[in-house]
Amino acid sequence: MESSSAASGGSTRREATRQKLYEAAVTLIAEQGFSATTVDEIAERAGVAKGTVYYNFASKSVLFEELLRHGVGLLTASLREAAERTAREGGGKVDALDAMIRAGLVFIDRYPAFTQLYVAELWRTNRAWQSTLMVVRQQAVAVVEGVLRDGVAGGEFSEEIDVSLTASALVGMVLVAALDWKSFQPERSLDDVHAALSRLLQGRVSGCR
């Protein structure tokens, strides 16, 4: 009979409160950082009693860790989807990279606070959720690396390229450009930003005389 649960993951009501808590936590932590954000603030912004936070999550750090997992899961899925879509449509690996750049921009456009918070935590050492972060980072970067590797194997990219470093650099390019976009020129359109990054990717800035 499965009692009162929705299809997959537990009761709907509970899921809704958890979602509210995620949303409250993500913006507050993006603004202030993890330690500077209090559980009382999170509860207040979510419109929920403090006790409810602890009814739903074992601790403040657990809430944060699940938030990270949840967010990066969305990003990874989106990147993977973009790569697969171009493959289905018969595009080359350059098109796949370009589509992933766009997917990254769309993600950041939609979840700027999450991105901000993720970047702020990624290279920290000595934190409780460091291992979670590493796992989850690898999932996302692996998608980009996969496309690069396939491109090299298929002769579309030079054999000289360093897959993992290039993947990091591409991620960095999109990440920083997008965060600056959102922070300092939020009025610009996504297409505009995408065009600028495409141009850079294809070496039309400094190569290809």
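Not measured: the values here are computed from a predicted model. Positions refer to the first chain, counted from 1. So that the term is clear: the rigid core is the largest set of C-alpha atoms that superpose within 1.5 Å between two forms. Compared with the form predicted on its own:
In this overlay on the rigid core, Thr17 has a C-alpha that sits 2 Å or more away from its partner position between these two forms. Put the two forms on the same core and the Cα of Ala142 is off by less than 2 Å between these two forms.
Okay, that one was the form predicted in complex with the DNA. Can I see the form predicted on its own too?
Here you get just the chain by itself.
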């Protein structure tokens, strides 16, 4: 049997390989679409053998489904960490939402190809991974919902706020605004974009007391 250190090393190497496959797949699929992207191209872009792709993922569809889980999982974790950090620092729920907006922008700035692909897939309804997409989307939105509910309970937000719809709107605002920023206004800084969305948040959400 493998020693624990050997097993850990193997796990780390496999995760590194999967990360390379994720990055290769998301770039290619964003460039030319899912159907036009082949496993051979993914393997070549990742710098691995074709068999390595199938060793890690049963098919191209499974790879893409796991890519969605992985990417949205990273986004969800960054949103949660931003909210928790704000709470530790004594900030209110509006501060937490503002921190989450910035965290979302930082994520999109770091992974623009994934964000473009994710938003495009949200509009498609005939994909095999549609149910997975809905699950991981809800995980991200649920983090925002939690902050809004706590804000309502604590009196920071009006009880009339539709928590579910407001959370979806905030996540959607960040995604769409960031894509517009990266595609049409790339000369603007992240700080500038965050400041614009922060003013919108302050005027609409925190103003509904």
